[in-house]
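The form predicted on its own is given below as one chain in structure tokens.
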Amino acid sequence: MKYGDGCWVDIEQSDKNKVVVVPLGSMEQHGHHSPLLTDTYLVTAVAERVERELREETYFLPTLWLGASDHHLDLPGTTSVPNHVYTLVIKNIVRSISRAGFQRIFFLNGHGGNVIPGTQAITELANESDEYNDRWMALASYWSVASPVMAAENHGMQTQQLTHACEYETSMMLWLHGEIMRMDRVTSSPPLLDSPFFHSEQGGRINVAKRMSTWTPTGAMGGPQHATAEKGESLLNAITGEVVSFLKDFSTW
């Protein structure tokens, strides 16, 4: 169910124990073939499609299409807030659904660098104050909720996992949206850093800062070259029913 799409009445007399998702998403650089909007459209097609399995048992708001982004902003296109700024939103965000009598708040994140300051957001949260004492606060991206589907064997992928505007984006971007991608603009920058400790494109054992166009200059990772729309559709109903699952489990909680 859009929560949008209701009245205030309306959420006043709703069901408060039903799951209220957020989707989370950005507005940023995605190499020289997919659009800057890549986060948002993804991560706003596996909501719209678990929302219609859902729908009587959850509430969804409308993407966030603007993210903490500041480490693309090298790359011309991209919008973005800091962090900390990030983290108020998130917060804000949180309390306005909680004021509404909600018991169990998900944010669906499907950009990597809204992770930090949304976690950071509803830890806070759940220090500050008892009144959330009672409540569930969570965020998870979309490929770490669906991580057990995604391995690269199950989908024909030539890369071993979703990076950015990589192999796994990029299909499915084909299967959603394949008229505005180019294609024939496809490039990708080889891994900066390949040690037993840190892989710059798999990550690894330790956390490292860099801002994205140090990455990667072309703004893309892990073999876009190789994507199909078959990939894509493949992925998403993967992606779509471990969510519908943890969605039901949470619920529950």
The other form holds:
There are 6 protein chains.
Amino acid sequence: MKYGDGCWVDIEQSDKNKVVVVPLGSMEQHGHHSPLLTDTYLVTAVAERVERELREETYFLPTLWLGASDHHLDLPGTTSVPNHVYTLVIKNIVRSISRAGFQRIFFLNGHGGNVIPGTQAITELANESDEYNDRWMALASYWSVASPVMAAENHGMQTQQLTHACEYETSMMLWLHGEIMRMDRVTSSPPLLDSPFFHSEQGGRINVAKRMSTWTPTGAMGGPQHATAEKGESLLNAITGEVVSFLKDFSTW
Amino acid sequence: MKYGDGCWVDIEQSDKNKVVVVPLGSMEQHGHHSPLLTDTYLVTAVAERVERELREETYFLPTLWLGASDHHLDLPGTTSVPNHVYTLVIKNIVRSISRAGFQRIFFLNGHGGNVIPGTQAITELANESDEYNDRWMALASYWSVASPVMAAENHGMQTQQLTHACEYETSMMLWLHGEIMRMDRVTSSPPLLDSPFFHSEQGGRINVAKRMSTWTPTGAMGGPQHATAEKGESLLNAITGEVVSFLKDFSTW
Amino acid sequence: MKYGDGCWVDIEQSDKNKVVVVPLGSMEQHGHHSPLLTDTYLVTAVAERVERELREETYFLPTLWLGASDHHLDLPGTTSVPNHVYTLVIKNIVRSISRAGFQRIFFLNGHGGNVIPGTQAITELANESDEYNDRWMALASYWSVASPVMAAENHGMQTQQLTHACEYETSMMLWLHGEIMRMDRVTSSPPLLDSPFFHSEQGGRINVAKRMSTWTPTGAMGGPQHATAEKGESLLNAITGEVVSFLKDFSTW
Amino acid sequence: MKYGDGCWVDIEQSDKNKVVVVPLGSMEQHGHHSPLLTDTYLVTAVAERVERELREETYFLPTLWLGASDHHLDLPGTTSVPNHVYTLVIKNIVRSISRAGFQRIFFLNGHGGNVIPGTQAITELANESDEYNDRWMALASYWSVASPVMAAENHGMQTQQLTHACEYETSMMLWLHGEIMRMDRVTSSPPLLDSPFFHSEQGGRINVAKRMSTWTPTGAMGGPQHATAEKGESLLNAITGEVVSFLKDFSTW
Amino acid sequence: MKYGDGCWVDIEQSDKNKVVVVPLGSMEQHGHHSPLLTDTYLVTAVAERVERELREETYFLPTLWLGASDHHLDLPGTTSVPNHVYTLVIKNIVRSISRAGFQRIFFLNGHGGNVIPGTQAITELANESDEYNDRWMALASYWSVASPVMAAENHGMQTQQLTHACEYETSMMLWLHGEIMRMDRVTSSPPLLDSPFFHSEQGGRINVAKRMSTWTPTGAMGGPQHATAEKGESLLNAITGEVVSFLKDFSTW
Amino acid sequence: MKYGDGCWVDIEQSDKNKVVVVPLGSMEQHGHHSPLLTDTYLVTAVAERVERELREETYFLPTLWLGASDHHLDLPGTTSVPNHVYTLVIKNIVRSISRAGFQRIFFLNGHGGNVIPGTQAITELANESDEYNDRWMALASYWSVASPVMAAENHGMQTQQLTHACEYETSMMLWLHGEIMRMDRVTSSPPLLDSPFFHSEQGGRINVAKRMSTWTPTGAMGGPQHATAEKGESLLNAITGEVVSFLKDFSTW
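Alongside the form predicted on its own that was just displayed, please also present the structure of the form predicted together with another copy of the chain.
Up next: the whole complex, starting with the chain shown before.
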């Protein structure tokens, strides 16, 4: 159910054990070929599909399109708040929902840069007030929730994983919003660093802080030129299924 | 044009004298009959109509649905950040757009509680950095931009002005999203205070700080029971025209 | 009564329904002819006259001469705190007075730049703590309280309204502190912008953020050369009367 | 010279080697017999006397009556900001004066609680920006500047030193503002702690944090019942002389 | 080399391409049997061993024993700062080292709770200032760096992974500081939650925020009763080797 | 007793009247001859000696080597947090210890720059929460606690007092860690300012804010060339005795 389409008396009378889901997007550069709102479009598409399957058991807020993308600011169009402001934003969203009485809040994330400041937010809330001792606050990116079903071979992918403006994101965008994609100018940058400990596209065992413009001058990674709408549909279906499974599980914690 | 549907190279090559418009909404209680996202729906409707008329001269960001509504938090469903966090959010949106090189930024506001912290934001930026000396940063609620064309008699209104969950907002919502309105349970609270200096619905010469629950236990003000879709259509047309006029004027400052 | 001239045991035993008034000034450039403390002198003069008429019903704190004038900092002598610091200052003054048990607090403001951060302060307090649900916290500039009696024609003014270092402020300063006025070097700058939506001296329907030095290189606005002490006396009397009326009204809310 | 009585063009043309003095007061409980503004009255009296002797060599701002007195908040009437807000206030006053070009800034303090947060302020500024490398920023309480001439025996005092609402402060208040002193209800509390390392009235080698209400339920310390106007005059003369000497010395650093 | 044992002239003349390593510990409850400083002792032991092998190529700061352990505060002895303060601490350590000119900084972490706020810190620095574009800032827990060599079967472990006050940590403590271990009262709590998406000991695909006291009333997890000094020695050797390998690799990035 | 070597159940059962001591150090330049960790080594040495004499009556935390040394940052190697961050750190250490139930907390300080922000911390805590009304929170540098026994003549010193990287500190370092001292390159800078009101090495009646690099280009003060290990031993014994006396006294407040 859409949280924002109810009136306050509806919220007051609702079952407080329903999971409240907050989709988190961003507005940031996604290479020469994919729009600024790519992450917002993708997580919203996942959210809408999940909401249709779990209408009675969940509440969905609208996607927050403003994310923590300061590492993309060197390329124009990126519209972002710094991590510590994002942390404050997420804390206050949780406080608002918790004050309404809900017990289970899940942030369905669609932008990698939101993970650290978003987790900082729910961690601080849990520590600051006894109010959250009987709440479940969780946050995960859709590709993390769905990791077991995202293997490249399942979807005919030529690259190994979702990164940024890559084969995976581009495929889903082609399926969802092909009319605004500019595949005529698709490009991407090769990995800057490949070490057994950290890879500039696939991460690794070490957390490294670098601006995106130092990793990728084009703003894109992975192999977006291999993207197709069909791969995107396949991926989106798999992700939706796995997020639905998670929310059913989460509602029993 | 939709800012978020472009790629970063489109933004880089765009005319930096175009006005960038950021619609500001909120998610907060709007009485027993109107949804939490009322302000977001209304300002988005204005924004979409204006964008259609000024597609070549403007950029529109998506509406920020998260606003400064802490004065509504006593009624559940309200999802909000405190004023000082909202100030930080608005400052960083401006910084992002300014960093992309744009000279004219307008916040088209749809929620009264955003005006003080939003103006605090642009004021602080202007004072903090010389970068903004040649920028135009402005913020106004649509009812303020359009005030000369919102007179009650122009639209058949029985109440004198737009307040909260009132005849004006309800009429526009009926025209736009009648299917989610609950006119079967419409109600509102009478004004708490009527003084020559300050009126609890119409404001006045004095700034007064009170939570909404102390002004209106039902969460609604004005005469929402008098609302009709026709009045809403009339109002929306008038507002759109006046905002268009303003943006044309603003682009010449 | 002067709040600061009592001892703590006097405050403890006082009637907590008395209005506590805090006059807010500033120290900032006021053109070539009027001193830095102009706003502080003016609001203090209003406060003293009002206090004499309402000695038994009110408490007056000393004027806070430090205001939010960062938009004037380009011209030297301006001594100011940024908006967010001013917000913190006002919040803590309210907390102190509220902790002493008083129910009604009014900030009598004499500097335009204090309005946004001052209102941000009382709004945040109302939202943060239930303690303020039964308090009345209000803030207004004296020219706003007194707007109905400030019409140009009532006082022989050649300009339409009070702005900054203008005919109005200068007239009152000539009446009060003529000995430090430098009318021999009076000057002012013409309006930078005149639009149906916003005028650089008279404001309008839009909130615009600009430093004063971009509006007025001389630091003065309006027609200070038309100022006379007689106009100032007339204005001051009118303002005093209206503020007295307001405080009597406020004490009944 | 009074800084605030000049216009910005006067400040612009002034000799930037003149010392700018900012007197710091407070508004806080001072026992049953001395007014809330005691510290503000006293430091202002010192400032005015010094200004008269050094008119050509110095600029004096008006006394900031709002201080860091949260340790007195348990007794009503105390109006204060917490230490960290006071630090921000002092930092911004220095920035304003430094931006006008002045090289020497002295905070003449009249309230013990301001010393820590005020010193925190100037220390942080010195560390944060190279701008302050060629500035002299200093802060001291008048009793510290004047310590060599404040010995009890010089002024006929029966107690050993200035503390709070004590023989020293009360004597000076009697000389300056006897009409608002309530010697009919003078009282004070005995020292709570007397150790070779720390004495609750005279301090010592250890910094201890306690609220004043835990040290003195009456709000007064020392022997205020021994105060006389004559002692106060003697003290004030001595202090004035020593502050004059310091400012002459400071202007040569 | 020990950074803190040099003088400033040594630092000034040193090779700025050497990796500067900052070991991060904590002081928090570790069950009934392991001391508050467990994480500090462990990461210090790793650091000392690594430093001995890489003396010429690295600088090691002393371990920061104060960590972000607020989620442990319900059990006494835990001494901690909240996440946002820890973020500020880490940012300023990096700024200090970067200001000395070093290009490569690695935080060798020994406490899980430090990862989020520590990564928030280096991310914000990278985004805030161009100064860090040519720096390498990285952070990782030793068990993450060493993950390939920590498999249970390599060290005779009966439990699958390092958690908190567990078989792994306890074994290393027995090897290093057996004399302060209280194996006579060893105990631990069973996992609270076991889901395909998240396990209360082993984490999973979802970030969940809960205080430790809600996961484990005893404060310990895993199987500490199976710990032996031999397993600890084996583990410590493996970890040391892998961290050495990483630092050699890192120095070539 | 070492606080950090206990388990949480030990802390829970301990006598909460024992004094908890937190030694505060720093890592900052100490001239050409003494290591960055000089203050940390010295205060740790005092702490260890005191702990041995008062093992049953006290708890000692490990020394916090990270201090407020931003005034030394111009010379490399200095690793520091700004004052306001240090204040937050100290506040949270106190909160942690107070939450465990302890009544008496003493910060044994070894770095002058920590005094202002550390005192700001305990002052704010006392003012913010009633929890601290029955706590004793104190902070002092070891040379302040021990001032009566530090007279130059008692230890054969040629200079009058402890300053920075001086005869006193160098002597103690020679006694404790002679192997890392570089007396072959000892040097120091002469006092920059000598006034009856303030001396750049010995302070005085005025608080002055300057970076160390403006006082001393070499980073050292006083007469370090006169230092000997024997003087250091004598000093350390005297200091230890006096701190022991203080803690015995403090435990009776």
